[in-house]
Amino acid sequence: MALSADELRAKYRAERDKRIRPDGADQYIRPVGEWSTLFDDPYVTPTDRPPQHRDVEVVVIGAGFSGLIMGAKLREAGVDDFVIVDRAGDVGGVWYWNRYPGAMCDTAAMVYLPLLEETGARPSMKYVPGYEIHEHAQRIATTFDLYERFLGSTHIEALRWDEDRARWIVTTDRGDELHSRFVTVGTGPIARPKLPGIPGIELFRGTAFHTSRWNYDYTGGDRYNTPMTNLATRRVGIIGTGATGVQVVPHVARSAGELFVFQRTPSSIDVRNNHPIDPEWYDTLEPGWQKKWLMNFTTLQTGGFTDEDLVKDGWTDISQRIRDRVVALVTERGEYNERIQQEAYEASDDEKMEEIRARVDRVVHDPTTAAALKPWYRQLCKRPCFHDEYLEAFNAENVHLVDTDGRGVERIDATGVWVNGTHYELDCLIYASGFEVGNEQTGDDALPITGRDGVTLHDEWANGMTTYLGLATRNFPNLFHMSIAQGANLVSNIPHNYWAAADAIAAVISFATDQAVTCVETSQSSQDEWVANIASNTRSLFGNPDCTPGYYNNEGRGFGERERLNSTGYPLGAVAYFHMLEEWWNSREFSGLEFSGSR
């Protein structure tokens, strides 16, 4: 029997309240001690090389999709004198580190994989596995000769602005000292693995590892989903049922003697319906197709109108439901207002989440397990998941869901895990607890970036990010950010944010080089106006009282001014931001920036 709207709200809030913790995001810990090896690179042994001491036009920080797109756009703009620096031994960013079984992106490859036309690539599936995403990153690096400019296995220690020379002094742990005219920072919103701060985490004496450093020596198998035969006699526990856990569980379930999945909050699991990309159809796509697909996806996912849905996925589905209800209500009542928008959102979300909960009942055989796997919150409160094997895994006799009713694991000891007063003995414990989410420069261990007058970017942003267009900050000349915050803030397709930023940054750098100017900086008035504009954006689902805690809503703590500035986008939305930014850099006027000095 379906719940009434009032009963559903009460249920959502009750489930939310039992999960609220006073420590919020501080419940997670950074890897230290024996866990500090999480920051090591198990895939590449650094080769000896002499330190580099030289001038360079651009230092690109980060070799994930942000740095690769930046490098490609610099080359397209005719800027060839640059280096890309990353602590990883190869390009790919999170897709270099994430090699766990089942790794896959939840956004369709046609819009997620950047530069498909430029590299002549065709995705194998609508949603491609992680190793194919990593291979595409390598393809970008090869196509644009970025490996020739890549300093891998290299950690940047500090950046310091030299006012006299109008250059950034970039130092690394390999003894490098690069004097760079420009710097782009693109370390990504998910750069640092995190661990749950469960009492006793350091006591476990079985084998334990984080999903971002999967131990195939222990499990057997490989990232290409070869069976993990070494687990056949092992009792395995997984802590974490977010996007990573959802992908890992079916693969471990097929291999482990017994699998215990420790769940605090169930994820929303919608249908994926993955399928191969037809090569003949793909060859019919006209030049410029990917930009068209990107804007089509973004428009629909953010509630806009298009003649067709090119991607047809779970992201666009919920948005179109909301949009169509708004149209119906406006037609019925003869006006539009915020109350209509909210009414349409709630009704559409109620419908979608009821479908998702009904799917659990259809798929999972045991009624008690099915009840525990049902998500009681709005779909966009947490990262939506799409999978066709996760729920099915709980029908296997060797798979046990250990639901903690929102409280989480109590403690860990030398031999296993305690939940609700019951001890679960384990041979192996896997942490699917994800990454710290947000701009790395706002964290306590931010990269030391010192601008004019000895002020660090970390201190400059102590009360929240301050930028112009999300790209540049006053008193940090010739430094550009590649972030989603204070820009489009399109969380459903992160690379699109980087693509737009890279186009703009490459245009600025190319213009400055052509004009032989030494310094590019945002004006104070432009930055102040932009930050005020960002601060005015109060349209967010993340403070909704129906939302369970998660990284989307600061673990239920809500958002103060600092958090809003660090995580909010352009008030008019992603589509408007992308169009505005393209017009801005195409004009070659670069309003809001100041160009000074000459070479």
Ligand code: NDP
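Residue numbers count along the first chain shown, from 1. Nothing here was measured: the structure is a model prediction, and the numbers come from that model. Definition used throughout: the rigid core is the maximal C-alpha set that superposes within 1.5 Å between two forms. Compared with the form predicted together with the named molecule:
Once the cores line up, the CA of Trp35 ends up 2 angstroms or more apart between the two forms.
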The other form holds:
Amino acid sequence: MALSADELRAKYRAERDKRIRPDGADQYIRPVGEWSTLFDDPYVTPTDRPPQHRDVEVVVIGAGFSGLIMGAKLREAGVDDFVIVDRAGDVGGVWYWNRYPGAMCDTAAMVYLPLLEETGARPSMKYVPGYEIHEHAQRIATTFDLYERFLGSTHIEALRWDEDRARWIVTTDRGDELHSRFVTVGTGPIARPKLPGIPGIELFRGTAFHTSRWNYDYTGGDRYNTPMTNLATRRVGIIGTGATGVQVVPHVARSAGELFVFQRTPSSIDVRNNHPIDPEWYDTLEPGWQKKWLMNFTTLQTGGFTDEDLVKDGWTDISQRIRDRVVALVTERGEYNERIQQEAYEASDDEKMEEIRARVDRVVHDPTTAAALKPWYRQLCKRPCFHDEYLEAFNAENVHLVDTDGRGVERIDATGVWVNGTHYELDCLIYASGFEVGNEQTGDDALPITGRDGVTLHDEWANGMTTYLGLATRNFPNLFHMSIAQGANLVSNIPHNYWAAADAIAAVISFATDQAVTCVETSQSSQDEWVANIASNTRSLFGNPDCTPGYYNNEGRGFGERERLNSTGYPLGAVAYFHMLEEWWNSREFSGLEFSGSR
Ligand code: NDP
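Structure of the form predicted together with the named molecule, please, following the form predicted on its own?
Once more the chain from above appears, this time first in line as the rest of the complex follows.
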């Protein structure tokens, strides 16, 4: 029997309270010290190369989609003298690292994959696998001649502004010293793997690895879905049932002798409905189609109106339900207020989550397992997941859900995992425990970026990010952030944020080059105004302390001013931000920036 709205709220609260921990985000093991090996690259052995000491116009930090789009846009703007630096041995960012079986993007390829028209590419499916996304990243690099500008397996150690020469001095762990006029920083929001801080984790003597560094030597198989035959006689454990765990489980389930999935909080699993993209239909798309699709998706996903829903999926579904309810309530009551928005959100969310829980009952045969797999929180408290094989996997005899009822794994020892006083003996333990979330410059291990007068960006941002348009910070001339925070903050389609930022940054850099100026910096007043504008945005998706804990709400602690500034976007929303930014750079006036010095 369905619960009343009040009973549902009470159930959500009780489930949340079970999971609140005093150590919050500190419960995780960070990739530093003895755990810094978490960053090791299992895919390439870095080749020897002489250190580079030279002047360069632009250093692009990060070769994920942010750096690749940046590189493409610089080339389009006629700026050719740049290097792209990345810790990884190849381009691709998260799609380079995350090669776990089943890796796939939950955002439709037509809008997720950048520069489809420019590269002449066609996605194979509505949602494409990780290896196809990585291949697309490589295609962008090839199309725009970015490989010849790529410094891979290279970790940037520090950046220092040289006021006299108006250049950034960029040093790396390969002994490079690049003197660069401009720098763009696109290190991504989920680049640093973390481990669960479970007592005894260091004791395990079987094979253990994090999903972002998959050990195919041990498991056999490959990321192209070749069966992992080495697991056939093995007992495998997976800790973590977030977006990654959900994608990994069905694949390991097919290969492993026995699979134990250790669950602390179930994810919400909506339908996937993947299907191939028809090449004939794809060829009929008019030039300029991708920009149209991007704005269509963003508009619908953020509650706006369009004539049609081009992408039509779980991301646009929930926002359209809320939007249509708001319209109905406004029509009925003859007025609009925040309460209506809240009511529409709650009713749509209750409806959606009921559907998601009912799906568990329909798919999973064992009632106890089904009950444990039901999520009891609002859909956007955690990252929504979409999959058509995950729930099904628990019907297989070799797959065992070990539900910890919100408490998490008790401890780990040399031979396995303890939960509720029971020991699960394992040969292999896979950590699908996620990543440190946030801009690399806001975290404790921030890249040392020293601007004017010896001030570091880390100190400058001690109380939260300060930017103009999300792109630039006073006292850090010629340095541009490729971040989603303080910009569009469109989390459902991260590359769209980078596309917009790259257009704007490339326009500024090419303008500064044409005008032969040496320095571009945001004015203090523009920055102050922008930060005040961001701080006024109380409608963030993140930071709700009433939600079940996770990285969306600082593990249940909610957000203070600092976290809000680090994670909030333009108050008028992503669509308004994208339009405003395009007008700003298209005007070639670049209001709010100061240009100075001459070459
Ligand atoms: P998450 O942080 O979302 O999940 C980590 C998981 O580990 C959670 O289920 C968490 O449980 C669990 N966990 C942590 N500590 C313990 C413990 N002590 N005992 C048991 N379980 C524990 O990481 P993911 O890698 O799954 O996802 C990170 C992000 O990566 C996603 O949110 C998404 O943005 C992105 N991603 C995107 C994909 C795409 O389609 N584009 C695909 C995969 C990932 P609990 O929930 O209780 O905290």
